[in-house]
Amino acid sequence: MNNETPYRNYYRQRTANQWRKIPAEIGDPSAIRPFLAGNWKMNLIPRAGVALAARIFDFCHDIKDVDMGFAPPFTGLSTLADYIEPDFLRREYGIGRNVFLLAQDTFFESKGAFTGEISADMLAAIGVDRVIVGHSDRRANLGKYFGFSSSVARRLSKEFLTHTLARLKQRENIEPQVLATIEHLLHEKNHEVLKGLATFLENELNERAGESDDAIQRKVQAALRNGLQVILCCGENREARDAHETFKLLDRQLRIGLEGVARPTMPEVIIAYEPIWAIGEGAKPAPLEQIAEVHDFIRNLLMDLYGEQIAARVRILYGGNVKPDNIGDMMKLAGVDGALVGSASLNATDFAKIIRFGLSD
């Protein structure tokens, strides 16, 4: 990367089939403002969340040229909403209208027997501005904790199938093919086949037990319908990256996720690219050239779907081990408009440095 200071407000233009940033006057309402969002995940009780936000604001007095977002757990939303009231933030910190409350997820139905879920209109009612949809934790990682895959695998054990076969034989009108299949699997010569099938299905379901593209699309629609802006996440796992299927996967995720989002509504959507292999303890952020390549791909896809004018203005964030020492170089990239920050957003000093990228301390 070059040594230029990254722009904090800018326009974006496409010339000679390339996107580039052009510096804008700070405060120009037609300029693009970066968005730095902290996803606190399942951390911090409400009072601790307010204390963290207050400490971050202490370091970010009078920072008005970028948007800041805070995504506490559901339990902390109301408390933080009361604290980040714009008039209070303006009096105390010289900020306010550029601070946004984010929810980490929503559900696509408005009410009903959906124990544990939160609807978009409930979030809007307590002051949430934007909602994260399709985060990698929900697309993939949480599937490993739900237990569905191991439950299926247990049903392929010899003991379970023996008991099931005895039970089914006592019933009437059982399909003969079902009994024949179970008896075949229980034959001693198929013992290793049964074990292999159980292992295969457990691994396969671990990978696929998260939220589907269709469920994410319904969440996008529910959020927009209730006046919430959307941060739509997308990203590939290590297997897709190694198989050179990143673009194919992102194309599918975004086309389905944005299905039904009309052109006038698209400015209410922010895209976050978060490669799953770059997230978590011990992982490394994606190389800058890969970030640039993927952001250009996403922006060109948006141009195909919504036209060049909207594609130029839609903000595309990067997420995946964003730190104070790499945010500046990331923000120099023509396609990057901010970051969805995980662990570093739980440290007031680090997240404040990320918000203050390009400024002298």
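Residue numbers count along the first chain shown, from 1. In this text, all values refer to a predicted model and were calculated from it rather than measured experimentally. C-alpha atoms forming the largest set that superposes within 1.5 Å between two forms make up the rigid core. First, how it differs from the form predicted together with 1,3-dihydroxyacetonephosphate (13P).
Gly260 shows a C-alpha shift below 2 Å between the two forms [criterion: core-superposed Cα displacement of 2 Å].
Annotation for Ala243: C-alpha shift under 2 angstroms between the two forms, rigid core superposed. Annotation: Cα of Leu186 displaced by at least 2 Å between the two forms, core superposition.
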The other form holds:
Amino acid sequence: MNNETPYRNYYRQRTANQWRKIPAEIGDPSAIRPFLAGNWKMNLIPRAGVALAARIFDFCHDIKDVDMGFAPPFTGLSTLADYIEPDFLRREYGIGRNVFLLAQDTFFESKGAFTGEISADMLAAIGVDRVIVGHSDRRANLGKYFGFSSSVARRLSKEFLTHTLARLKQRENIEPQVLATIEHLLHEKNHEVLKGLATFLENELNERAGESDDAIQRKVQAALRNGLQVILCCGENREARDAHETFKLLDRQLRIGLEGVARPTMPEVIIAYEPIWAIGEGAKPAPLEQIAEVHDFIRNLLMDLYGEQIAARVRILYGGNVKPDNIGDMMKLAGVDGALVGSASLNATDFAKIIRFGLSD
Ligand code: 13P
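Let me have the form predicted together with 1,3-dihydroxyacetonephosphate (13P) next, following on from the form predicted alone.
Full assembly next; the chain just shown is listed first.
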């Protein structure tokens, strides 16, 4: 397929164990439409977001057969929701309902004492269409940002444990096993073990602490319950890739993330494959063969879980250094239905080119 242009609208078929795209008439309402979404991460104040969207529409007002999405930070959602209101877009740019407002995250409880969190019903109430859940910035990086590691390491210091042991002994109902473990750790012969354990956990949490698969599952459920579509992210880090554990990890992330999503609801879910090692400045996008291989793996997993018909239609996006010069080749792959774009989505001409698959027409 290499010298051909990628299809803008298509069906997907599976023959001889292989997934293929079959071109559809442009605008065929039952065809699959690619989805190109910009994840602005923690960038742009609200009016800068509107200015960026306006420039992108200027470049892309003729594109009606591709879905586009913008995920500003929470503070930018309302302003952008007002701006991209469909009637306005239709009048001003002639664009139809192919522009979607995305939130970067949500919380799973609907209200209560959760300072700083935003619930899915709150997002739905201001006009959000879709929500990104399980982005690797949240799955893996929270430990580093919020210092979980140093607070665990502090709790494993001799001073802290000595103090805690004394405190716990005053209380009733403390499990004897807890006291015995602390006493054991505090024993002189175990000091080196304690130090090693603290260092091990500190490093481990620094690298890996973040949202768990279970929290992500609850977020998926909360979003769907409130009528929001979900962009469920998955992806392996470099270590897992080098250890040939990519598929095992993706299998776990997706099976847990999708648990409880019934067949009729599955069309409300979009999957985004974002290998962590391919994300951000200085990284390289995943090679096309690896993207193709993983997207097929995910699609086959969806087939196991939901059957062939649904698996053929669920959109699977790729994310990680998507740029105007590589989107075209990615979109030619039979398993790729769009992209989740980070830094290039902050530049109007680059994102507009990505929406046009890097083609000049
Ligand atoms: P980059 O496109 O900046 O690599 O970011 C990808 C990403 O994380 C999108 O969600």
